[in-house]
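Just the one chain here, laid out as structure tokens, in the form predicted on its own.
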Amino acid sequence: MAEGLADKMIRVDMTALTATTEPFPAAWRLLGGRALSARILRDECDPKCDPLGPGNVLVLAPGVLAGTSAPTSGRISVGGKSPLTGGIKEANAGGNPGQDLQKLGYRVIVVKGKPADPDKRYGLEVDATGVRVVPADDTKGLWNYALCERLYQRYPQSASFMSIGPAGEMQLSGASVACTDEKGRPARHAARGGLGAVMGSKGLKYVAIDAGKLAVRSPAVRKDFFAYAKEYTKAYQAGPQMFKWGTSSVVPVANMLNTFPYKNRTEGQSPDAATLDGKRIVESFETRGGGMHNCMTGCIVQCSNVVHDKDGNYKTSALEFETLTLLGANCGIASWEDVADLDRLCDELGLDTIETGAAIAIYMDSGGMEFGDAEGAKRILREIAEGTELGRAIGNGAVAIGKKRGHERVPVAKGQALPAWDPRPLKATGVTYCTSPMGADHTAGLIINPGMPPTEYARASQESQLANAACDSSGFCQFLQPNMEDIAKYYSLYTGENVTREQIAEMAWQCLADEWAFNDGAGFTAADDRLADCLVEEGVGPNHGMKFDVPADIIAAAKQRFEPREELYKLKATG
């Protein structure tokens, strides 16, 4: 393995309020991030457990390459049984916690149990002197930004944090886990699937990680690793830079493809695309400040925008395409500035902007308020912190508010709201939503090819799912777009072993197999591999003719392994 610190893992028992370390199993040496989370949950978590009970297992797993000098490689996976879907969940985030954990030699944190007193709050401290569970009642109820301000008064400026806001403390199913970025802002979120609620159920308000002045991890084949990282960085920077202005720049293309949902997905295009276009955000940089930055140390993509208000004060980061879609167009809200306010509120409260935007749109669609009522949407988000009945229903996600309102147009898969990329024009992506263990999640396997023949849907979905599982296990960001050959070479130089692209593909398949097995144990069947009826019966596009009409046998085929082909190993991760 790589030189330097011996790999360790942290085990936290929130019933006993103890934290211990132990050697990281050699058999797991090539597992990180999503694949490691899947293996631990398969081995140590009862799939039938209460997601908010002591039997659930919260996993915080940096990717294999986190903490190294490989570019844009510090992402972290948060895993557990989802209170939103009832199945396995992995949510991936940037920021510095993954980097810092690996610099300290920790490959994973595994949290079990539940405090006897549900009103108590605790923190987990991780630094060069050890690991500790500490009382944190003074942080109870704090919003994420105020929490991090307080934590930076308590811990060194070199520390990074993972935290939950009020939504996580209230154990709402749309709750996220925040990670601090390079500037110490809790703006990067492992958002999907309600894992913030799992963290909240364990009484864990934050994790503080301080790597101090520790250097990056040293690879086994130092000279060649550094040379390859330099070559890889140079090649990326000489390329098309498709995320130069962030994901928000995708709005015009998505609108053209009928995958910029409007008013709870009753249309695929928004008449407000021009005022929601990320170009408007870029234009604001000249007069307000802000700009593009990297959310983690060592990132070369720099896709994250920093948004300022009209007075030049920081408001939020990053305002992404998914957020502009779900909290903007999907709610009939026309202004990117209103969406920026909503994004900041979600980051403060610790909420998934996708799930929350879908829930608000369903509330609007059911007559609860008018589409386009931005101030009303902001008011509802503040109600979440207050714990009102409506606030809790919105915070629990699309299915919860749909049931409360008796509304049938609830666009979900496996209980999770659909992201922006619509499965009706992008049917191979719809196959991913049906078959992914995660439910409706574009980062599980996104295919933007509206003209693809139906005979190719299953293989395209499966290969994209494998490429993304490999990426999310490595620590690389999907926007760097590594393929399996890239990952294999990095692993080989890092570990000193001859890691092949075939091994990476096998690891990715085993990750999916572990996740599917968990869901099977939780009670999922083939009948759950489907989209909500509204996506099958209601269309978008010309004459509303685009519907999700993929036959069940094609959907099922995506879960039966295809013989690997050359294209698989060269397929770039895309999310």
The other form holds:
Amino acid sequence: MAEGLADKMIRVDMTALTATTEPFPAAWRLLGGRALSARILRDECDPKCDPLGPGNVLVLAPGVLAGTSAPTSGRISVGGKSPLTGGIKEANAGGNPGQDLQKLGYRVIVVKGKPADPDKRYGLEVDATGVRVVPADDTKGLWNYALCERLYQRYPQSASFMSIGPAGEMQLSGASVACTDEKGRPARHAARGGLGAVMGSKGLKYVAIDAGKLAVRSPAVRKDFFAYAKEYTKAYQAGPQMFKWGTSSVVPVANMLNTFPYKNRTEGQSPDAATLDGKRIVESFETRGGGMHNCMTGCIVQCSNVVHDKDGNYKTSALEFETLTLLGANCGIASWEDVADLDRLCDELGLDTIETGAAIAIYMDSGGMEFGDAEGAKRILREIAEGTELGRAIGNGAVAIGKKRGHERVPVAKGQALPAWDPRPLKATGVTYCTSPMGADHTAGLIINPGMPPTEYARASQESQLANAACDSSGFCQFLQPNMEDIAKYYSLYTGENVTREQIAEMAWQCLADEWAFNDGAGFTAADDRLADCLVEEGVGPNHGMKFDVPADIIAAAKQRFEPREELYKLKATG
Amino acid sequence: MPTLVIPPPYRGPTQGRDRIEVAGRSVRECLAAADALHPGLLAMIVDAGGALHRFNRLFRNGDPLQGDVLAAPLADGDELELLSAIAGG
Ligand code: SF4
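I've shown you the form predicted on its own. Could you give me the structure of the form predicted together with its partner chain?
Full complex below, order starting with the chain above.
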């Protein structure tokens, strides 16, 4: 691989409570993040295992370029069998843990087993002196912010953390894994698919990574790598910097496109789009402070907002479009400030804001409480921490609360709640939700093209899934929008091998193939490649006429490999 | 006439068309003409106060427009490209 540190990996056995290191296999040298996680799960995890049992494998895999000076490249993938979907899952997060692991030379952490005593809590320490599993009962039940405060008393300020909140400890299917951002706040989450519950099932409350003053990783073709990274950064900064104000500012146009779901997706537009518009958040910076920042060191996009309360104190980060939609409009909640409170509560408890917002909306839709009851929604989130029956059902996600309430309008694919981007106006995105091994996940392959002819859906979905799989394996953030040519050039200069764009496309396809194979092994069939009935039968938009009516053969075609074409290599990742 | 290049997210009002010719001597006039042909397009480009949405950018013949972009002049044959960062989160 690159010069300097030899690549290593960490194996953690939570039954024996041991952590060991070994050389990273040369055959995996070009695999990172999502693709590495898929390979390890394919090879080392029985797809039929109980997701919360000792047989599940939790993978923490930084992207190939994490820890280097490539801009916006330090993201980490969390992988495992999902307790939410029953299939394979990769959830990707920013923050600093991915870069810190790579600076120490660690390409991946593989966690197996389960402690004999489920009431015990443990931490995993990773630093220049080695790796250790340590007792951490004193952290039991701590919410994420209090936990990180305590951890910073115990570990150097240079450390970064991955952690779970009470939701993960309770092994709820909507639980996330938090990563500390560059200011040490547990604000970035590998949120989707309940991987926090997998970490919780292994008794692992946190991973502390301290790279101290270690420098970035040294590329094989040093001078050219630095020159390319500099040129790439300069070009980005001279360009339009489209994500400068974050994702929340897209609310008004998403609303116009009928992809700003309202009241459990019974409408595609919300009358509250103006009060949920991210523009309001940006306006608040003036009087309250907060602003835009980079969630991880070295990010040049800086799309992440820091939101303050009326008194100018930090409240949460980042308040994203997805959260404003699912915990806001979809619950009939009109104020972005209430959504900010809910976002903070989810980050504290360690919950996916998409799944949780969808679950609360289903609860409201089933008559459990009024749409728009923001205080009620906050109360329910606190109930999750208390472990009440209702709290647990909400924390277990959309399908769980739908079952508990006997309610049929449960908008999911493969058991996972739909994100904001709606498959009825955006049908090619719907094809992604049906065919992605991840279930309904916009980061798996988002296509915002309402004018696209149906004949193009399958190829567009497949190409977008490939572009995003390549990106999520590299360590780049999707908001940098790298294409396969960019990634190939970075890999070549980093490794000293001639890595071609065709190889990147091949690895992305292999990643999807590994994931589909895992799901097949878990018992999924073509019959699972569909959306919930409510999305097919109930429309949004004018006269509720936009329904998900894509024929099964077009959906199936997205999983048959198309001959790669020029456009594939130039397609930008988009999440 | 100037040509307006439409990014994928905004091709709903244009029924999938990615380029349209529009009469006008400024960006404002051309966008108004485009909206007359394809109602709903303008609201996706500018907000209620008439300012460009934060996630949109306009380019004239490949060069980014800055300042009062809507007042920028356009001539016959000019290409006005709209870029959008509507995504994610
Ligand atoms: S682009 Fe945004 S989400 Fe991505 S790493 Fe940078 S700040 Fe974080």
